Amino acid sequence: MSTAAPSAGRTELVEQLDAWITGHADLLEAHREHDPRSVEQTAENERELQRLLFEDGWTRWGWPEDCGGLGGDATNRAVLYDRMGAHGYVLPELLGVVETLGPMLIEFARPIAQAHLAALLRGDEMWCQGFSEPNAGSDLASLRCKATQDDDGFVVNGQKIWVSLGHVAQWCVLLARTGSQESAHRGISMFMVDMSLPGIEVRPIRYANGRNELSELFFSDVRLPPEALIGEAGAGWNVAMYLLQWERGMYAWQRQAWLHKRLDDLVVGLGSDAGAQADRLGDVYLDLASLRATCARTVAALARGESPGPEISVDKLLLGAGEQSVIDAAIELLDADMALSPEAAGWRSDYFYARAATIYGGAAEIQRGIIAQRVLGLPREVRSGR
């Protein structure tokens, strides 16, 4: 068990965590790079790290005690993510899922959080997020997956796509329509779905990197009990908007720690040539510094229980720009080594992920529109016809 306390000062917490990381370097060495194997093998490898962090208490800080945590707030968790990145280690992908879904369940479905959050933190369970559909990506208000209520609960029919970890997950947080199609965002509900239920078909989607990164889900008369409902029926849009604060805030904080580590990797890879590329590397560093400063402000607001509002779209834009800034610089500066060297396999995998960074979780074009209209107060664009 770690010796840090939720009330520990930032400096004390960092010192204790740094000491723990240094003292466990032999156990952590296998987590310095993204696992290049299959998603299934990677998930199993990452579970080992999750168990270690959970058993020694680090991933339990910042979560309520009745949900398996040890108390504290989101800043405790942010310190862990930042220091792990600073020491050059890769966070398990499921910790991004935890930060996206965990706070939402605590707020809107605490019994579910009490029953499942600790298992997710420990790596005993894997979850996925069923939001996007073939004709409803960034526009969730147009989703068509239907959940019909009856005396025994709900019956789900429909399809989801682009589901991360969908084919290895035991649970899915699902958005489905419980109102009419015309009800748009007012007729959506959210559910916690057991992926072993009859009527669920999962089809992995293989990326260009050869890994089954995403999945497609099909629901055919899937029966859900009443307690699967998260929040109130028809209020799923509000639940999703609460969730997105954490996806764009804390997840972006996790990624900035990793991207700083990748920038360090790039400098090391350039060796004696790094000095000649100081201007280029400096531009990348400034991109990441902007992302870090914005995310730090957002995480602090979330920890205080405040809603960042539409300004959180800035975090999402800076995250996409930061992802691509680092990887584009690596492609440019490492040149042939990036394309051909076996040692650059991690960079090539990062390249494919970075291409999607301005699309997943809300496309960059949508975020710019939100910022223009709801933050800057600019008028909606009007196009004249011919």
The other form holds:
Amino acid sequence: MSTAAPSAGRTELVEQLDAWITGHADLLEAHREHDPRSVEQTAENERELQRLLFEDGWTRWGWPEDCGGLGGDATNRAVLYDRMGAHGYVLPELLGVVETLGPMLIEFARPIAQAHLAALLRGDEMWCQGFSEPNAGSDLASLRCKATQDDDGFVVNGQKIWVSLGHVAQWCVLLARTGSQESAHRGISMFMVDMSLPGIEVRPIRYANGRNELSELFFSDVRLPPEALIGEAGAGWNVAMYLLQWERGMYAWQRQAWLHKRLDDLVVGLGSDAGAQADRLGDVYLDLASLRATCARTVAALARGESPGPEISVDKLLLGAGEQSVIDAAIELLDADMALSPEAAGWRSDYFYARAATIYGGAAEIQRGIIAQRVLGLPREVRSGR
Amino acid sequence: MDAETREMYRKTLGGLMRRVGAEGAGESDVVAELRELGWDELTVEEPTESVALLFEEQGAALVASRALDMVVAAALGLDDRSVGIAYPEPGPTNVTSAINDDGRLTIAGLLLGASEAAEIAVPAQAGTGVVVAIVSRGALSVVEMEGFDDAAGFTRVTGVVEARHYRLLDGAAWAVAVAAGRRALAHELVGLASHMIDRAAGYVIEREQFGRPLGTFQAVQHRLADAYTGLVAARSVLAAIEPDDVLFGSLVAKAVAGRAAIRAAHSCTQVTGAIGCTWEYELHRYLRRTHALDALLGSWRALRKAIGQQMAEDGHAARLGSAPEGPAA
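Instead of the form predicted on its own shown above, give the structure for the form predicted in complex with its partner chain, please.
Next comes the full complex, and the chain you just saw is listed first.
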């Protein structure tokens, strides 16, 4: 049972959490790395961890009580993510999805959050995020998947791609066009889609690391009830922008905890050679400290209800840089093990994930453009072909 | 400090620094003016924010003053804040002065300005520890020097002082003074980077080639976006320094700020093209100051190595700052 409550002081919470983690070392031992072999196996293994964290209350802090939480603000969640990494354990991958989609549902579709958030936190449900399309990735506003409104709700037709966990998820948060194609970002709406509905076909995509990290989804005359709509019709872009703040802020905070743990692993892996690599290790540290300090500020701002605006693209760039900094250093410094050792399977898997870190959720080039134009005030690029 | 008060101080300090910057070196005594403005009271009330504001504005205006001496002297617990500091010379060792077995103090260091100070605090190696000795200014000889940034106002000094001609400062912790100095320098580096990025952005917005502003080119946008990202990271790390971890926090902050400022300087020079490389254009003066301040109290490369060595020794990486605090905290 949980002994902590979010109303307790920060120091108390950290102490209680640390004591809990130490006290559960035997159960946590299996969770020092994500299973490098398969997403399905990872999901299975980590469901136990999710249940344990939920039952003892730790993943319930920082979420509203009517949505299955124990109250308190988002910084309570940040403590859990940080301490798990500090003790050398993974965070269940699903908690990344929770941080991306949970705050958005609470803000724009409270009844859905009330009905589903606890199940997601506990590991009873898996969700995915259907945003990108074959011709709309970083250029998301040109998406074409269509949701036509009629008397009974909406009818969805189209295709989504690069959907993390799509083939194992029961629910999908979907961006679809409810206006004309010319309406660009103004004619988009967000939906919560039951993946068991007729007309949805899912194909896993094998990622470069060998795991089925991604899926493509096909929608043929999929009928959605009116209450599947998240926020207002036509307001999906704003909902997505709200969501992206959490993806760029809190997800980055989760990752920094993991990346610091990976740096610990690297130092341990180098053993007595670590001192000879002090410069390189120091470089990685500067990248990770930059990431950690910056997303800590963003998470604090989000918890205060502030919108960081285009500045949050900085967090996203620092996340991509941090991922590649530590993983690339490991690949280079542990080179012999990397190439041949079965024990290094996790590093090799991380290496491929790090490549994607500057692509998913809006490529690094897009983030640089946002900073240049919307923060520094540089003129928009000259567009051609449109 | 609320946002309004901060803005008021920023305006006051910025105005002072810009005026001093326009007058040129040696015309005004920045430290004396700060005292008149109530600096000592402000640092008691707002020890971190006052330093942040002052040094960012000093960096942005490219002013060389003895404000750093004032901060370091305060951290050493000196009542007389006008004491000068003999900073260790840049290099691999933490201090470059030493007390020999016979008690003689051998000094090699840098002063800020020709230093009108009557007394100088000298950090010196003594056995396995570092002590702080107070000597009279007259005991030091100035050595001719030429560096990256002659306008930074560094003076190289040497001297050998017999035991009876110096006194040791009781209870002074040089490490604490270094942390305070590094933090101030990191803010100054942030100020330099911020100014360079603003100026370069202004330049590429105005300057047209190929029938369009340079700032419309992605290659230009991305270099400045990266420079800006480094600047934000440096500010964040400075904000993450916790009161019970100032030694390590300040070390990391100065490393991140030094690296960010040098990278920003290079990117800003690139996007301003040939004009940015001329003597007439201000950029090289900022580039020089960036290197000069980076070198003081540990360059980012030296600090990076220290962080890596610490990690190797500990067997794990320290986490900078704790998890974010909520609005109720």
